[in-house]
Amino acid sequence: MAHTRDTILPKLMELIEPLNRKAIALTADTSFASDLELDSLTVMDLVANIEDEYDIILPMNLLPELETIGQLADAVAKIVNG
């Protein structure tokens, strides 16, 4: 099956919510940085969570670039599907 944007986004949501201490609604456009304040040892955690449920790897100069759970979702979706 491959994986979509559609598929991706609430597993992804499913691994942020434990993060969202603000307890703040998660959508596509959810920023990291100012919607959730996540620091960067938590976004690390979050990227190790993402690569075990994927089974992909996340270069890390691709990680400035996401800045919101869409554009993650959709870096995950063209990474999963090659």
The other form holds:
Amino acid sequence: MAHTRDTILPKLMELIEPLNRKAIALTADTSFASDLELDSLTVMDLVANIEDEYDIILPMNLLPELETIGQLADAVAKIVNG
Amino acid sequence: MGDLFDKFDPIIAEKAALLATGVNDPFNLVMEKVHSPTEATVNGRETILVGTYNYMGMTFDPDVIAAGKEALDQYGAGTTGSRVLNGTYQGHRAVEEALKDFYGTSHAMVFSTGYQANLGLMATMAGRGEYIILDADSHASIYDGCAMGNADIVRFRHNSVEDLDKRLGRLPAEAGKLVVLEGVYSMLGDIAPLKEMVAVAKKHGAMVVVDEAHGMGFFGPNGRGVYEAAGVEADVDFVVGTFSKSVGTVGGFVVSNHPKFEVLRLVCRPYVFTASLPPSVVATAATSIRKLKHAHNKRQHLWENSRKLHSGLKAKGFKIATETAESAIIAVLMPGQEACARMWSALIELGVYVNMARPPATPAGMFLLRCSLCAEHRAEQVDIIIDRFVQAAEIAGIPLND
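Given the form predicted on its own above, I would also like to look at the protein as it appears in the form predicted together with the partner chain.
Shown next: the complete complex, the earlier chain at its head.
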């Protein structure tokens, strides 16, 4: 099955939900830093889980450019379909 | 218009709140006099030092000091120049020869600090389209070197051979890869399973660098580091190290057997664009390294001290980051920032100096009091340290295990 932004986005939200300590409503525009306030260790775990889910590598140097869940979904889609 | 310093307000407030509880500032200590590798005057009080990384106690070695004084007289206070211009003196060559002897390698390159050695190696060795694969708990100098370069950066879970294997397996087979490991991880004092990790890296065709900053001098038959003790010398492409721990002065280095290694002197910016080490520093380093090669008794005594402190603190009910003394770093776990600072402050008033460490330097949000042993600690000093830890825990209200 081909992964697209539409299939990836709900999967990412499922992976992020346990880290959503402030229980905010997750959307494609939710920001990791300002809305979810994830620390670097939590981000490391999340990245590792996403990598394992899709059997990909998300290089660390790519992460600062990804501010929202939607941008992350786009990046994952691009790598998966590389 | 905003003040550029405003972004640091949370840190300023956190520090002010901590000091308001009445503790001494753990990050603003002055050594008024230093008497030996294990003793100093701090706040007018005689203090046992057990947080210096001065593992082999070479800072006051008479031969080392004599070599430094002689070089100061003969070559002056500094080189005022880069290694590639006017900054390579006879002493810089001599210390590189001492390193080649110590490590049994064909090349050695000396940087002005250990931080710059890692910065230079990471930023230079892997470029665009290539990969650096590093342990999540890597030292800041490794992360900063990665940020400075253009390679893609991949992290694996701390000391997990399986995770390293999995991540290497996902990378393009033909792409250049550099796996970065440390012999001893300095925050918790745990060592890496280098035999397994190096084998996995080689299986995937990666080059391997091992940082032996906290292992040089007392791991392996020749004191080269954890990688020597693990028997993987033939498969390690680069060893990074420092003069600021076991060697007892300041400076950094990379050693290697790669036939093209010398080109790094031309392309490695943290090597080229800074002044070289002062002649007295390289003279002390060379003398110290030559003595470390044969320091078998000191090595043995350092291990005795490390095991004694670990088992002693554990028996008194302290929580230690490792089950046994894996290195000369014994990291004592504290329940939180305020408790950690209270305990550190009580120890300093009892005349014991340890390192306080906190996030983001520590993994998993831990607060630690890190002890690093010295081969020059006497057994009685280790007993005194243990006694004072118990007294400090009582003063600071730190609960101990039964």
